[in-house]
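Take a look at this one chain, the form predicted alone, written out in structure tokens.
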Amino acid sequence: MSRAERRLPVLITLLVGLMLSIMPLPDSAEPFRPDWLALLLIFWAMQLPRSWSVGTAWIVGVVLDVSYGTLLGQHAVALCVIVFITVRFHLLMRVFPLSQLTLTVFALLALYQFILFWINGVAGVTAPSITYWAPVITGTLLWPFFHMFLSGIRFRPSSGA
């Protein structure tokens, strides 16, 4: 299997994650949108840390900043921090039971939102607290299903002829 074919599942999931992130939702559901790209980057950095790491997080973050129209680099910095932590501890995280991994993802998502909150505070951008903390809860609740689904589509080398 060629290098491009191995990268295809990750690129497709990141594209779908970007579409889910910018897709319009009703005003009442908008604050509860999970951070799809943060979840995807945590998963892929944990599973394939040599291929999908901080550089990928920076590029995805800048694309997310441009599509949201936020401060340029805001999401990029926050995603780079959580992906760096994930890559640093990926061997430990991969052996966690799903419940402990879910709590770890909760902490990473909370850190991601805190960094966004802090950057917006420094820049003088105000937003209701629910817009920062509701995605942490929804992302944490979705993580077990998300992890099981992505584990099923992850590239696995074939052993047969």
Given for the second form:
Amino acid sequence: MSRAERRLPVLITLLVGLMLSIMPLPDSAEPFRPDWLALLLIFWAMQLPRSWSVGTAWIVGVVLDVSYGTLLGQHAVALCVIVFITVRFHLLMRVFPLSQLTLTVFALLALYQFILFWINGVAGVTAPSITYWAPVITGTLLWPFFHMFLSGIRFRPSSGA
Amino acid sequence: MVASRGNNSSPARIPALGLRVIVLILVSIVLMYLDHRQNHLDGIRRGIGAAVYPVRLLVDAPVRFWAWLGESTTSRNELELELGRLQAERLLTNARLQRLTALEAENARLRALLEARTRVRDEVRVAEIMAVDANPYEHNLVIDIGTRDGVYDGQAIVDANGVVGQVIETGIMTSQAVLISDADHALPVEVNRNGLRTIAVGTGEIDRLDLPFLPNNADIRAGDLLVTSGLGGAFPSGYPVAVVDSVTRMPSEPFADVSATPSAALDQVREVMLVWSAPPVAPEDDVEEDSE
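Output the form predicted together with the partner chain next; the form predicted alone has already been displayed.
Once more the chain from above appears, this time first in line as the rest of the complex follows.
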């Protein structure tokens, strides 16, 4: 299978992730929007750490910064760090049972949100309310389904994996 | 990329991973610093913004489609009702407009008497708000015109009822704007009744502004209309901003606690108007201040 063909599914999921990240939600649901791109990057970095690692995370992060109008580089740093940790421990994470993996994802998402929070603090952006941490919870709760769904894409018979 | 050799299942370490992550983090820190201190990165933002534009359109499309579907399936009855309402409204507006023309002429005459410069009418252009959420913790919105149409940073945005916000970031085809209710936004205003100048600060709540710098003895009461004073330079003067809804004077505090409700329906607007205000008054035209 050609290189481009192997990359296509990942690129499509990232594009869909970006769309989900900027899609309008009702005000009540807004704070609970999971960090789709963080989840996606964790998954792909775990499965294909040689093709999709910190470089991809950085580019995605910059695009996210532009879309959200946040400090240029803020999401980029946060995504870089969690993807770095994921790639570093990808072999371990692959053999984790799903429950343990979900806990790991929880920790990664919490770290991600904390880095964003911390940069906001340094830059003097107003401190948000407690719902700021909600995406960590929703992301973790979604992870098992998310993982099963993406594994379906990744290990399709036609992908030859 | 460095990691292109070998296949994915080989359990070796990823070469130079640590180095790469350190370099990327350093680059990000430099970017953040530059972005925070100065505006050198507007070009980069604009470029990436243009690249993301198709995605924004894609996200926006279903919402637009629903709106279109809703419009095309409205019943004839409803349309007739709305037509009637609009005609009545137009009659009313026209009547007011006649008076306005007279008043404008009179205003120009009086200003000529004062040897002051006539105010040029502001040029406006309608923009649509794209159904795209920017940062959820700031009151931002994305509009569908950008530098291509002459939008500039700091440009004022109004709707039919009052001031909505101002442009904070321009892209080629889209721009981002901050609403006046954003917690980081402040706007120079004056009380329409007596010309009292103050500053209206956003609260982070979509339907409330604060006026934190009014002393206890300031002449302000509930129901007062606040209009832009034009002093900040960003907003042209005379656009309605908010209506004062409560004034609490506490003897122990130096400032009164005044809150106001924005005139524009900030969370309901779909179309807004961008205002190109007249160029700033040249220094020699300071007669206005002298004559007051």
